[in-house]
Amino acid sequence: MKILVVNSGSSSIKYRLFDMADESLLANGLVERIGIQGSLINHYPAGKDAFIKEIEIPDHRKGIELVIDALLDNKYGVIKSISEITAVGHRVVHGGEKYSGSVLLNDDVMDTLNEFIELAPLHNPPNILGIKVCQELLPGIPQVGVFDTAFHQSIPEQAFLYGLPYSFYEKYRIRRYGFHGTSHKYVAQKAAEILGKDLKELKVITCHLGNGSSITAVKEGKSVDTSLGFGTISGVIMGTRCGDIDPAIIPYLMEKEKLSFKEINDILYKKSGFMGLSEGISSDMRDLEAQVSNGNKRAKRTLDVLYYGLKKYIGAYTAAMNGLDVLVFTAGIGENSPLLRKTVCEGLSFFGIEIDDKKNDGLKGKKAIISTENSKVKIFVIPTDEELMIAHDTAEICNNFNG
């Protein structure tokens, strides 16, 4: 069975094609800019050179043709006709309370999809879009729909409402939704496979740390609280994003600084966080962690604010669970940082988290354990891999359909 992955962004198209016999990687590539000047297609097929072209790119349809011509090219492909798909699996940010699995895609769903884009408006358009293309350009090969908030769709009530009006979430479905899911599921999963146990007899905390970042409470296999929540900009900061403030600062704000609805949420979207706090050094962790190494106060304070953040999460998380067995770090921070892992475990040692320095010292992008031996918390670091589970659920839903 070969799955092939597309995650459809604005203005890129990320793809994978696995083999699910032994879930091996036969290619993967990105085409990017497309719209845009200088647009073009990476593809890197397993055990062959790598084809890198720069073409004309004007939209997601001519994206995909390339991407499909990748697979089948004589010299750079990977399959000799496209009846080997078995089915695409697309990542979809946005499924609301309606979906709280994958989904085979259909024009139902589909209705609903677009439903959902005034809840993620930057995010489901392009990604609704990829799924059109990929119906129209492979007929035939069922597509099945993998959600971002599909796996907090089992956090409580209690953790999921917000303390405004009812009212505001009957009409409008105003609640605490969560993201980064399918990277949550597989990091707990992965952690539970290491240790030999079912995921189910866990309380696990898993930190998705990049650019964009999330801390997720999984107790019994099921997610029950995440810091991300309605949109993308709750919780520790990140790279531009603000994390969580005081709700009475965007009005005070917006009044002082005689700022439009546009111009605020560009500051807390795209000004504030790593960037805002270290006026202007960078977005970037690795800069901000090379600027502290020079002395650089405005770097230390930024690197403070997220540090702290975490410890908050990961102890509030802690007590709503009553308890952790394993704690995980994972994306592009968490599994490249030693310092912040280091440094956020230290100040967790009343919870039984103990980390082992000479395991953790220079470990970068590698799955590992890094908790001593009497640690009570197994301490993670297990590189994500949104891609793989997206093809999982892809496969088991087409296994269920067959069935």
Ligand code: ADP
Given for the second form:
Amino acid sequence: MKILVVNSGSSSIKYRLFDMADESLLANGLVERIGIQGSLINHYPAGKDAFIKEIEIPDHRKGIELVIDALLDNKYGVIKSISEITAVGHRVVHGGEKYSGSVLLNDDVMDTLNEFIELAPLHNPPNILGIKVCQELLPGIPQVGVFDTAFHQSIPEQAFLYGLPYSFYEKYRIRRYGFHGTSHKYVAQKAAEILGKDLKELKVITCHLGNGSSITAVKEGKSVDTSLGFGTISGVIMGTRCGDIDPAIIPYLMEKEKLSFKEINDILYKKSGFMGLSEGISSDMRDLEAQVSNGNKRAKRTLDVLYYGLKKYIGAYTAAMNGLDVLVFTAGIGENSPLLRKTVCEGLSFFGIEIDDKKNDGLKGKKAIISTENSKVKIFVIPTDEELMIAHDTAEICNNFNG
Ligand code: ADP
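Please show me the structure of the same protein in the form predicted together with the named molecule, now that we have looked at it in the form predicted on its own.
Let's see the whole complex now, leading with the same chain.
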């Protein structure tokens, strides 16, 4: 069974083709700068030369056409006919309150997805566009939607409601949704697998730390709380997003600086976090760590805020679950920053969290247990693989569908 995974963004399309027999990656690639000058396709077939071509890509339709051509190409291709593709799995950012799992994308589901555009105005429209183009260009091949929000639909009301007038929840569905769900679910399951335990028996905290970051508490195999919420700015500070702030700051700043709705939004989403706190050093963790080692105070205070925020979430979620068995670090920063992992875990021995410096030092992008033998909490680094998880869900839905 071959599954194509598509992640369609506003100006890019990422794709991967998996052979589910052994979960091997047959090809992956990226269509970039759709509708912008200098558009290109980067195609990486397993065991063959990469193929990178600059070509005009005015829209997503042309982008997907190029992906299909690349997969079928005589020299760079990995399949002979599109009928070899059993199904296509799509990453969809927002599934609202309706989807707590992945779904076959029929007309009814597509109508519902359109309703969620107002909840994710930047992300859902290009996701939907990618699905529509694939439906047109790959007729008869089942398409499955896998939602970033789905895993978090198990969060109980006490954790998903905000302290606003309840009518806003009823009218506008304002609540905590959470994101990165596919990643949190994947790494939590992997950790349980490595320990040889059922995830349902474990209390797990997963830290997905990338350009966007979120922390999730997983109990009895379900997400019970997560740090991103209605939008994608709450929780710990991120590359350019502010993380948790007192909401009183927003009207105060708007008044003081005479800011429009768009301007304040830009500050919260694009000019804050690492970039804002460091006064423009960078939104990239590597640059900040390099500056800290050069003694830069602006970089240091920025990372101190991040470390402290992470410690607080770990403490809060340990309390929420009445204990902790497993702590997982994943995504760009979580997988590649031994310094962050060490600093965050230090001083948490009260919770039974003890990191082994020898195992942690220098560990980048590899699956490993980095806690000491005696640590009550097992600490893991697990590279995330959202695409493989999407492929799994897609395969499962197709198997169920085919009876
Ligand atoms: P996205 O949310 O865009 O998927 P990623 O998961 O790729 O982001 O994470 C990007 C972040 O990971 C950046 O802040 C980057 O600096 C950080 N990162 C990548 N490699 C390293 C490294 N070797 N050391 C520290 N941080 C790293």
